[in-house]
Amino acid sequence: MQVDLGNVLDTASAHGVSREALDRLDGRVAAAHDRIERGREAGEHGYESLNLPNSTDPAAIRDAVSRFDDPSAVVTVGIGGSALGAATLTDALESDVDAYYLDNVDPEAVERLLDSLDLASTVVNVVSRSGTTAETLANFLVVREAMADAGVDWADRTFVTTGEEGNLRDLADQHDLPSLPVPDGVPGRFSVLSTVGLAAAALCGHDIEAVLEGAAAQEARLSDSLFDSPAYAYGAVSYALAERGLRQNAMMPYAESLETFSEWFAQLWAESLGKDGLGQTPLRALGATDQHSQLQLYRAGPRDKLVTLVRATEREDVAIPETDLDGLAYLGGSSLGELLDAEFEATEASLAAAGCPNVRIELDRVDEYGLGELLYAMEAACVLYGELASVDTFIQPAVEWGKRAARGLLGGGDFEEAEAVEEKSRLVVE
């Protein structure tokens, strides 16, 4: 994997980060990589997130799920970081296991999903740390009830994530129910490369190992400088460019198997870094797709963007056949991942052309080892991130508030959060 920073120096923009001002920023990258390695040494809550390539068992995740044989479906029940890095790497691997995630509470949703599946051959995983949040709760006892239904033994089919206590704990001790432990000191938002986000993929049939060794790689090349690590190099250039007035980061991988990756890495960098008044609110696009959407706003809207540009290296393609139609004669004999290619580049150009600075993330492969790099890579640059710019970055007091309000309305307890969604203003047009 690697980060090529050369539109962010020669952009015409005057948001762009000189080579000078880099050098500068790489003595704030030093000391803030030493608090990064004293926190991983001292197992410090968030900072063990970035020991997980070495910390995580594969074999014991195997062994949690070995009892479920030739599965048609896994069905996640999670929210969150519960779901969404598990989601990143089954999205992006084939499998000829279906990988499902409940992650919200859309009733019409729901139905339609527990419908289509056959429950008698299909796992269940329920992720949450505490065991009592209330979306992940809702959804698995109406998969339960669904499951008794259709005449199968739910507990034959469901395993469960979640901490050393709480209602999931105690149900998965009821029931002797397989069970996996959520790590402590490891956010949800962070936790792609534990037990929450490799048990999907395992029963998909997916190499975890390999997962954690492309992460590793990556953990391998933290170091004092940005300009010897991909991770660090892509954190400070988003910090300077967001201390530039660049507030926005337009995520936009070249590869669909890579769209739900852009999702997860929307909530890594929203709910770690908004904090304060500060922070980079990250956009989701997709190319080639977003070109005709959403890149007239990159290039001729506010200059407040970033754009990063995600691509593998390497892949399966397709030729495009010959035609004798007018104008099209110079697609015939090249491929689709030629043409991809080409709208990558063109897209760079253009935006640096209009002085919008952009960064090139490549990988060599969309497989487990290229995911594995680009997650804990994405990681680091989070937190180190977070250390430039004096946030906490692994708390989320606003999420809090809201988790508060929705329990109070549901009659969970005395919330002042609750009294607050009454007291709404409203300007009612119809």
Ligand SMILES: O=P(O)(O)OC[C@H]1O[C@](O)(CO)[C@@H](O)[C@@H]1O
Given for the second form:
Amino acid sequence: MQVDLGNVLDTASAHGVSREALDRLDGRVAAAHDRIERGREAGEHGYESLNLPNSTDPAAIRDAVSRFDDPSAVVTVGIGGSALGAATLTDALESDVDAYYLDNVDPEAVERLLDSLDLASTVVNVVSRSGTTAETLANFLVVREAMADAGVDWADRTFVTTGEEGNLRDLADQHDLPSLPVPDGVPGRFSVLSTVGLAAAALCGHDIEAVLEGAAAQEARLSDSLFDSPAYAYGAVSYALAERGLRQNAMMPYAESLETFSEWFAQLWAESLGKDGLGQTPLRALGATDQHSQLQLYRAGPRDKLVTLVRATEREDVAIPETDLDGLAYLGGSSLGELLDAEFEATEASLAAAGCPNVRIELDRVDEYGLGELLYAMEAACVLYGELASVDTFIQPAVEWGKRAARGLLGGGDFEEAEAVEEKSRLVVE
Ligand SMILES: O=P(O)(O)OC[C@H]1O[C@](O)(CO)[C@@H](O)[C@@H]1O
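Which structure goes with the form predicted in complex with this ligand, now that we have seen the form predicted on its own?
The next block holds the full complex; its first chain is the one shown before.
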């Protein structure tokens, strides 16, 4: 995996992040790296996430899921970090096992999915670090009843990943369900390289060892200089641009297989760095598709964005047939992959020509190893950004208000937030 900052330097006159500015910042990167390494050594909350390539035991995961041989489908019931990491892996990789995610409580979508499945050959993979998340537990209760109604022994088809305490742990112990622990010190959004993200991947037959090897390769590149570590180069330049007002980051992979990766990145970047009025808002885009929807804004709208372009340099390809249609000869005989690469490079240059900084991230392939590299590098980039911005990267207190309000509205307790919902002003125009 490589990170190319060239277009940031080429647009320095528009935002000030020049080579000299990066050289000055590199001193702070060294201090931040030192802090991160001390946190990793001590197994501190959050920093422990960066030890996962070496601490996760793929054999234990394989052993735990081995009872489910040859499922037709795996339904992961989890939300946020308890779904997005696994989904990034299974949505990017091919498998004979269909992987689905119940990471929302939309009744129509849940019913549609359950009606479409052969529940007798489906594995239900319930994941919750806290074991108390309302959406996850509600969905699981619905899935469990659907299985019972279909005459399927749900306890025989359910696998759990959760903490030592919580409703889900109680339920797993009560019914002696096969389970895996979530690792200590690893926040949800940093848990893809653990039992949380890898159980579903193992159930779908993916090479989870290769995912960890790719991650370990980027772990080995962490150093006290951004010029030696692709992860730190990305984290440092994103921070430096945000400090200069570019507080939006459009993650734009040029691979359909990486679309879910952008969702995973959005949680990582938003929930980790969105604090104290700071942060960098992640935008989700897809190349080449969003050249035809969002690029106008990126080039000619507010000068407040970094665009991150991601691609794989090796992939399957499809030839474009020769044609005698007028004006299309330039396409005939080339391939969709060549066209996609031309679009990628043209968009990169078009952004730079408009003074919009962009970073190129290149993987060899979208495979287990490449995904391991990418996921780990983005996590390390986020941790470094958090250090440079002096925010607590590993907490997310702002999400609790809404949870209390929703619970109060459902009679799950006396929460002042629920009252605030009731007191909302109304100016309805219809
Ligand atoms: O794994 P859990 O505890 O169910 O939490 C799910 C998600 O909800 C959050 O706590 C936010 O509400 C995320 O940080 C987390 O990834």
